[in-house]
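In the form predicted on its own, a lone chain appears below as structure tokens.
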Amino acid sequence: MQHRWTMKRLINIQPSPLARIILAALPFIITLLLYLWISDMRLSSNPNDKLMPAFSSFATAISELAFTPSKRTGEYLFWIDTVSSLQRLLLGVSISALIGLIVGLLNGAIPLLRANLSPYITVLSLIPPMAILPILFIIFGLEELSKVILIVIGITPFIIRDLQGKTLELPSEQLIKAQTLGASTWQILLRVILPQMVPRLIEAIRLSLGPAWLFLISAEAIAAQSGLGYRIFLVRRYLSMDVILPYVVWITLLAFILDWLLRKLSQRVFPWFHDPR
């Protein structure tokens, strides 16, 4: 009787695959319906309201930006903005991942380096990246380099600390056995530790994508000639919510796609990492 009662508790109920899809979609549907309702109310009282435009306004604005050449440059601004932002983001995240993997692995595996660099990395991770953005613009100018470096400064210390911690969590038996078999320090790093750190690096990158987008949009808003953040802050003076909201949705979709691709890559290349056993 006690067992049957336990099984009925809410904590033990697992949704079916169909129910999982419905439950996941429900918040989005509610948000959409709520927006449509409030927008309709506002537009009914003021047809010129710009705060919550109708979906037809979104379609018109994006059509002009994505499928109509600019009269000034002849470019499709929506896609130019997307490519510019993705190039900056991917370059910054790639550099951060490389530095984070090397330094994080070495810090975690070599006590002398950890004693030397770990406090310094900790201090760097506590510096608000946005506070030094003006310094980056002064040193590196207003071009692409300063935006990429802001991403690197913003997320690299956290990747380093995460991988350092994961390296320290590896079973000591692995390292002892490798040394017993005659492996050198570099062989242990490359053949024992590195293969186990790469999937954890992918997880760290996934967690860092949100902050990376934040730093990128902030930098583009201050100094850029193209980019998703640049366009949002350019049209805000005109209260062009028909452009701002679709751009925000597009940024969210891009972030989701990048996260999904990294997750699928990790599952495909490192299936053992995702095996619950």
Contents of the next structure:
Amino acid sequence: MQHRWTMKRLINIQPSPLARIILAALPFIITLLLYLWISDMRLSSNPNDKLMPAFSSFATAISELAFTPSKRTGEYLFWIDTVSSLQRLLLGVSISALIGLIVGLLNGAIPLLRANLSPYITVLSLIPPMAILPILFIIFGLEELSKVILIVIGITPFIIRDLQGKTLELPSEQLIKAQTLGASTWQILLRVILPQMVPRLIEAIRLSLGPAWLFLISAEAIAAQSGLGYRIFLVRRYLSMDVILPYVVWITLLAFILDWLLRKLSQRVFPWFHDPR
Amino acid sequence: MSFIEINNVCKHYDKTVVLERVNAKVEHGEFITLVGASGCGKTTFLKMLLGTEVPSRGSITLHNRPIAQEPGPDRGIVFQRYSVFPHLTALQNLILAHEFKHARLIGKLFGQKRNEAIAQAYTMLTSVGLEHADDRYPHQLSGGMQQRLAIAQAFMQQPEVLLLDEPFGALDPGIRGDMHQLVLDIWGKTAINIFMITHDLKEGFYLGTRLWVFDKIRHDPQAPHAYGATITYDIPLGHTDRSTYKTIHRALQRNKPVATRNSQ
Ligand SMILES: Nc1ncnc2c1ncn2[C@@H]1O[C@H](COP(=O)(O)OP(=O)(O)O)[C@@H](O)[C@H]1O
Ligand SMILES: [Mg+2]
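Swap state to the form predicted together with its partner chain from the form predicted on its own:
Okay, now the whole complex, with that chain kicking things off.
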């Protein structure tokens, strides 16, 4: 009877569904309250403090950017920024995904190609992309192209290496089995490896989205006419935390939504990949 | 010349001799079971038939020609695990061989041809008792169902030789009986040549028409890897012809007691 009263080991205690939600929400709520509290303190001692604006200032700043046409151009800057950034990001990530899938898959599947390209790609992946951003600006100009290419250069080597590794991890039994069923190299690539690599590609993309945002915002900070990163760095001069902080939250939200969409898409389309776990 | 001839085959990895002086002749339709201590080289032997390993010395011929040094459609295989494709449903796994054969470029069949392949696949699915699991993915099947699917998949290709590497090793003893029946059934219907590794000697005696025991005949206590294993016993298990098998099989099906298979 004694053990009924002893506590289970910590590793064996699972939160109930409700507790799970509360536990997950708690850090967000605490951060928010902490911000409100400190901001309030600072503002009451100095009403002109710019570092931690009140929520009302955020609302004013964003409604000005998002719902009032700009005085200079008549555009809604917040949405222009969002569209420009998303366009660059999605274009860069899509190109990287395509190259990464093809090269990674071929590298993983064909030893001759791997011997040929793998060391080269390893070296390329070690080049810090930000260090060659000036070169990109020189070659491709300050327009859209160099920003997209920075993303591509930044994340493609990772995707290639990840997919090459995942291809090599496929049980050799599968490739042997396909050959005993009469498959050619091409057919094995098409029917055995490719379909199994697509959900893994989605995983790799989800992991690369963080770096992709990093490269995008860096490039926008240095040279752009619009974009979320551009705006943040532009208003930095005026210490406009009332714009910067909502933009950061917005970027985080966009990143979260993209990740969530990719995860749901993969679960829906590739049940065999997600269920076994 | 025999269907398969194994001439003085030796296999070593660096200084480790795994197999040495393996000699055998195999005729059409034989069902050979391979037994031996773990690590003695049975899988290595099967891999040389499969074409993923090459003999260090000696030769293996199939139809008088050296056996291809890569896997091919004439030699099917069922592994203990990973034998079916996880991203394809049971039905898709079965029509794959047809698709490889008839759609060289895109590896996928459509319309009439696909329907024909599906019809054949259903016949096979039914014969392995999986007709109701046609749209399930392998992870939704039990271990026994997966192995039945793997066997069905191998037979869809109609190989001349079927290699089985402890195919039932991971299954519950209860299911193994059904699997034996299945393999004997399909072997009885086709002119196929089976090599099956098993660690269950009883299974080896029950299923095969011929039993090979792999073991080392020479030992050097100072250098345990200096000598390899070979076929130490080559035991015929009754008549190898299919008509005999069918007689016994029919008798078994009628549940009549039958004398041992050796007494034919
Ligand atoms: N690729 C390899 N390289 C080196 N040694 C190997 C290789 N494959 C198998 N062996 C060795 O060959 C021996 C026989 O292995 P295997 O054929 O798998 O045995 P069995 O199937 O009879 O259990 C083992 O000692 C194993 O360590
Ligand atoms: Mg083995």
